[in-house]
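Presented as structure tokens, the chain that follows is alone, the form predicted alone.
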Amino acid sequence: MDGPPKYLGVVTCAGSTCHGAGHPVGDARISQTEFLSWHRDDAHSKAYRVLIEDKGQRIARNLGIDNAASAPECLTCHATYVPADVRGKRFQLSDGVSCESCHGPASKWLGQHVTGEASREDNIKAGMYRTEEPVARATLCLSCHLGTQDKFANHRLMGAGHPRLSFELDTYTLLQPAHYRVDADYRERKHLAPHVQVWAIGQTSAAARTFDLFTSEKWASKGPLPEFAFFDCHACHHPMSEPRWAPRETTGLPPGVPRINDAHVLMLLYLTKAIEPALSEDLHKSLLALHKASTESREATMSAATALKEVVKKVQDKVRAHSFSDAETVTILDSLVKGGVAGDYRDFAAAEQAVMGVHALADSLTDAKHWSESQAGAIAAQIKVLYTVLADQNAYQPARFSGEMQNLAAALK
């Protein structure tokens, strides 16, 4: 087929013998539901739908704009949104974040992958994404739940009412409704990374992509300050009558400061002292150099925020090329909740990471059979405890946070 790769909409992928089964099909390699799991339980098909309800127009409102479901600026993260002239015949917007959003545009692969008789690797010749893989993957995810270049969900969005984006490779991964099982033969013909890989390519991508953003004109205010986007949410907005400031090494701040959202490289610390210190030391003065320079001048902290993305991609490279060993797991693990009980999680938005990364590097060591059975059910009990402590962000306190990590640390002796 000659011309750019076409986006065929989800009915192409939707048929009884395809993808649209009722009930698995015990004798097939998939188990064919596939639709039917993205159609019924995953948020990505209601992504347009938020948009003609109540809340996505009063955003949009907010906006100055007329409909949220027409609007570039909402459907290009709330649907598949590409040019009308690689749209097929049966394509919808309103499928929301449809197959092809993550899949590719099917017209060049669609054929030989309907026949079964093609590879994996002859799918992505033809143009299939290639989601196993983790660099791609958190490539594609952090599109939207962070932002590009073109897309980014900055202050003004989140002021008109759009929440807080938060992001975790891994997780986020187990959170999907699983429309794959990992038997014999998706080993065979995938990639699995394990647990602490896909965590840790996660969260350097996403340390790499904020500070692509940060450093960006496009992305950069018209005021004296950064970015409000880039900032921790909750050092501002928290209830005034309880009061939540207290020092922390990693930033050198003192209090009433507004600080950089640092999440992702406050994990990268408790990551790279077990696999590379030196490169750990560079990546914490950098990280204090920048939270320095944001209460100096915003040419100081832009300065400041491209020698940290330097660093950053430093070891992104270094987490690319690595393997980790299970030692190296529970080092990084151990290092984590340390840091917990220590209190250098205050901030909601690092507590978040830390937790969903204590679970990656958990099921990591589940998975290698690190623990005895007993064990491992104590530790994913305590994990859960956790998850308790933040669901409500507003709710959220640290003293508790880290009272909960050392009863984690109890649970991994």
Second form
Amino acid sequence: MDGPPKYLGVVTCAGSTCHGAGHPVGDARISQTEFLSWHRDDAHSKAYRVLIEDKGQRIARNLGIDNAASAPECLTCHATYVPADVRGKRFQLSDGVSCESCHGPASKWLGQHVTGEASREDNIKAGMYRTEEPVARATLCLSCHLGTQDKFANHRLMGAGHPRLSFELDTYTLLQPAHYRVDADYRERKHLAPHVQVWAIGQTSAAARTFDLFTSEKWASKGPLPEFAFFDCHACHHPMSEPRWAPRETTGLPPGVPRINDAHVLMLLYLTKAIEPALSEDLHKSLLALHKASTESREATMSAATALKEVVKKVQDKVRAHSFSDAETVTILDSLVKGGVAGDYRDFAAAEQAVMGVHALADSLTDAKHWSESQAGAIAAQIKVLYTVLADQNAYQPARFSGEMQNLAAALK
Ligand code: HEC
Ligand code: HEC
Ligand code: HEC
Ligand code: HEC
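Could you drop in the structure for the form predicted in complex with heme C? We only have the form predicted alone so far.
In what comes next, the whole complex appears, and the chain from above leads the way.
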């Protein structure tokens, strides 16, 4: 078969002897119910449908778009939106974010994949995507959950009613209903990265991507005001009845200034503190410089963001080549929690990243049997409490969050 690989559509994968079984197949390597779990439980199978429903139609109307379900602005993240000439006969946009959105176009590997004679590497050569590998997975998920040079959910989309985007690779990997079983056979076929590594790689990819978009011609605002989607939403959107500003060492900003969303950079500050303190200091300096520049001029802001991006890329190189020991994981976790006690996560987006980070790091240490069962239980219970503090972003109380971080610090001792 010549030409570029084609996207064949979900029905191609969903045969009852392939991935469309109604019950897990006992002696098979995989459960074969992947289609069922995607179709029934996974938000991705509904990604197209929301464009037809009121929620999606309303957003589109507010933006002056006739029909969300045929608008490239929406389909680009809510479907396997590939050019017409690479769509197979049974391909349907209405499948939403489908198997091939994540696993790659199937035309060149389907044959060898069905007969079972091909290895993972053979399939990858034929266009299957390396979903188990954290760098590749981060690139894949962030393409829709954060954006690319081609697609981005800007503040106009938010203003029209689109939900705020938030993403952490390890947590979202767990949140996506698992359509695969991680058992001994899986581990033999695929390398399973520990949670700490998935988290660290996800953070570096998200921070690098954020500042790529921030400084891109296409997505930076051209008007006098910056693109608000790069800021902490609640720096502007919170009630005035309860003033809650307090100084934060990691911004150095006075009151009354909207803050650039630096949640991923904060995570990297704590991460690098444990594995390369000098890099952490560079990062801190560059972050302070960016916040300061944001009060000066657009030019100063862009050049500070470009400088910060360079440091983030150094962190990215470092992290990709690093394997985290349990001792380092403990140090990162302690340092993240210390930041919480000190009030560093006053911004909702940062608090959310901090809890997901703490969760990933704790899962790593629990897997490594670093704690007794009862201590692991107490830590998990306190992480649940932290999630409840974040349950309503419009009622977020930074002081309460710091208090619960203090309780987590106690549980970790
Ligand atoms: C950059 C990618 C991107 C673009 C562009 C985009 N979306 Fe989304 N959209 C998402 C993601 C990711 C979510 C899920 C957010 C979450 O829950 O974390 C989402 C969620 C939604 C939801 C809420 C779904 C639910 O189950 O409640 C609606 C409605 C929606 N989008 C409509 C639209 C419409 C209409 C457009 C076009 C005007 C659009 N989106 C463009 C990525 C995008
Ligand atoms: C949003 C992305 C996404 C979608 C959509 C998706 N998958 Fe997956 N899939 C993953 C990830 C991530 C993994 C875990 C990493 C891995 O094993 O490669 C995975 C793993 C798998 C595995 C590997 C099981 C194993 O034991 O090796 C199979 C089979 C699979 N998916 C089939 C499907 C099928 C069939 C569909 C559509 C019905 C689908 N996936 C839809 C992301 C996705
Ligand atoms: C092609 C775009 C696209 C890709 C790639 C993608 N997603 Fe999504 N994801 C979406 C959209 C759109 C939604 C919202 C669907 C809805 O609610 O209707 C979503 C929803 C989700 C949700 C549910 C969120 C919630 O609030 O309930 C999780 C979890 C998720 N994605 C995880 C992942 C992970 C992990 C990956 C990478 C393996 C990934 N996604 C890759 C577009 C994408
Ligand atoms: C720098 C300040 C600022 C930031 C940061 C900001 N917004 Fe806004 N937002 C505004 C303004 C101003 C409006 C217009 C208010 C109006 O139309 O009444 C608005 C409007 C909105 C609306 C529509 C409200 C309505 O009543 O219809 C939503 C939803 C929204 N923003 C969400 C967000 C999200 C999500 C983020 C973060 C990604 C964000 N905003 C970041 C200033 C901001």
